[in-house]
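So this first bit is one chain, no partners, the form predicted alone, shown in structure tokens.
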Amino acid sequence: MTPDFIGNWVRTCYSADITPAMDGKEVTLFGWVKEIRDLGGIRFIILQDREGTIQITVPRKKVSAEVLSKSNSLQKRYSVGVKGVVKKTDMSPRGVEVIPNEIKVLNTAAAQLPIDITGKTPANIEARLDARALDLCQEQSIAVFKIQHVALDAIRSFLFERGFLEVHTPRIIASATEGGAALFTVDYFGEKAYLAQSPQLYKEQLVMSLEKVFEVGPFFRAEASHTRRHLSEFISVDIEQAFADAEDVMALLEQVIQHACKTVKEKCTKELTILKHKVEVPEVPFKRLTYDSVLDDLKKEGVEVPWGEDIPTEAFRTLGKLHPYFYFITDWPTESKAFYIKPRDDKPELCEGFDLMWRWIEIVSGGTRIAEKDLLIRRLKEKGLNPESFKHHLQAFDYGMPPHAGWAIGLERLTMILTGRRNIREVTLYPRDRTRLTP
């Protein structure tokens, strides 16, 4: 079939801006087929674009000879164009259809696609994701991503409006950002580089000059997890703020939390309906456990962890069900956090590091971060890093460091709590993980 031109065809309104109250309104839509059921006298062809799905009901005897032929040509996920009428019907779930004038297929499909785009056939998830492209066009894909920018757009209006400025760093980097072997290497000119894997430096530097930043973007850990909530590439929200420490940054993180929760909540009520999810909007402040309580805890549900160490996936779990919702752990062992989180004044073994935890997972990890130039070279080497690694770095410390504190949201992880998905590919537009570089 040779495709239509669209010629000066203009969208007049999408699928769920129809209602009854348009009965005899000529509308242009355009969108992909969805499902088409022929009554022998009468045909309905489900429309679907981007806001959801109109009824195109195609009367045999009522149509012209051209819209019955075309309307006979079409299958699944072909891209059509449809003039008509808007009737108001008691026979469509939404009281009202379209009568087709006329319409242009766009482009065609295959006849025979790799999922089922209408959902009343489940795949697995490595079958949808090697079908990308087509998975995202499902009703509750197009509802998890307009839940994620509903999100995104809630959490830049909050910081913009507090005096933050959006800023852009570095990909391509010199040395590691936060030590380790994690770090995806790259030929930069027969140098040796790294993908960053957060903007960490970059932001510390520039609260130097900008005071307050934020920073939405992707980041890269190569770690051999394979989990349902690990990714090799990843977006953070990364804040920094100067002149401020952990509390700081906590308060402003439960509200930036509570608030994109709330414009969800009121916003995306479609999406959530069709997700079957629901989002409660937290209280402010959040629960604030120490390091040291959580150990007690756990110990109490017969769960030993060894001080000074990472709390591992199965005690989270645990821990999740005592406090089955947002919560801060604080008062970390310094050892465990990176090089640049500041030791206690009071208790050098503890550090001002906080983690914000959902049940059982890590969302964000933030702290107030170490501004003493010495104190910083200190930590270097006790992580077993060199310093002069992290030289030009270390040269902003000369320059009038302020104190400084900030955070980083894993933005698929948040998406996950919001939509009730419960593998972060869902959320993830294209993952990249240990085993997938496709599509």
Ligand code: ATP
Given for the second form:
Amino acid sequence: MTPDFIGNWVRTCYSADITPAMDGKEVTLFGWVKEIRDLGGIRFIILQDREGTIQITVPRKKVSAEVLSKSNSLQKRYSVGVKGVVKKTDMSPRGVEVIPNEIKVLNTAAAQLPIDITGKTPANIEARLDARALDLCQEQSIAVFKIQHVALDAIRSFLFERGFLEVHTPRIIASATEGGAALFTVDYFGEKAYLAQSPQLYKEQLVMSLEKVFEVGPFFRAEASHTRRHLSEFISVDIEQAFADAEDVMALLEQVIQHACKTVKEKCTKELTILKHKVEVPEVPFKRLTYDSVLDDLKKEGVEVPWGEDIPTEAFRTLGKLHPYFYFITDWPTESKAFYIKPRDDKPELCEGFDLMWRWIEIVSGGTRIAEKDLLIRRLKEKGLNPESFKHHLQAFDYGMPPHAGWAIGLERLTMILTGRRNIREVTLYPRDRTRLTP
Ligand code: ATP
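Next, report the structure of the form predicted together with adenosine-5'-triphosphate (ATP); the form predicted alone has already been given.
Now the full complex is given, and it begins with the chain already shown.
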């Protein structure tokens, strides 16, 4: 079948814009065939676009031979244009239908689709990801990414209004930011380079000039473990602020999170209904628990964590039951955090790092950073890292590095919370993990 040309057709509205009040109006729609139902003399075509669906009703005896033949040729996922007249009706779920005057078939689709796009027969996540381009056409998938878009837009505007500048730091780097093994190597013109794990060192350097910066972008971790909350490539929403400490950026963070939840709740009612999910707007300030108090609480629940160590996942699950919403964990042992987190002046064995938790999942990590060069070098050595590898970063500390603090939100983890999805892969367009590099 030769596709029709789009010609001079211009969309007048999306499916969701059509209301009974538009009765009698002519509209031009573009989209895809989601479902076809035949009822003897009438054919119903459910047309789907980004914003929803609309019923196209073809009364066989009343439409032209051309429209009839076009409508008979349609199959699921055909890409079409429809010019028609809006009709108020009690017979369709939305109270409206469109009677077509002209149909253009802009492209065809395979007769056998790998997954059911109506969502009636849910496919498992691997089958969905294998057919991701098609899977993303499902209304639940569209709802997830619209919510993510609205949340990120809310966060960006919030930060712009407070004077943060958006920056872009390198993804190809010469040495590891945080140390550790979770790095991908890159052959950089014959030299060994790495994919950045975070913008940490660059954003710290930028507070000397731009003072308040943020960055949204992909970062890379060669995660060996296969969990429902880790990806090899994830989107981080990072901020760094000069003349600020952990308390300042925690206050900013809780407002950012509250604002994102509020905006999604207000603007995404349709999407949340599709996902059968509710978003609660959290009250601020969030609960603040110290690392020591967390260990005590866990002990009472029969879970022992040796002091100084990171809290294992199973212990976090217990903690999540005790604190079923957002909460901070503060006053971590200095040893458990990265080298650039500032030890407390009064108790250097504890540091000014914090994590923001949602139930049992860490969604943000941040803290006051070390601004003093000698201390930074000492911490690098204590972490078994070679200061020589960090010489370009360290030189910034000779030029008036101000006290500063910042944090990083994992955008996918935030999206999981806002959409009620339990697997991070569902909220990632094309997830990358240990076993998946395609599509
Ligand atoms: P975790 O302990 O959960 O592995 P992390 O301590 O390594 O996380 P950070 O380096 O502190 O994480 O990164 C800040 C935030 O970025 C995390 O709170 C999380 O939301 C997100 N993040 C980090 N690593 C990943 C990953 N591999 N996949 C998805 N999100 C991640």
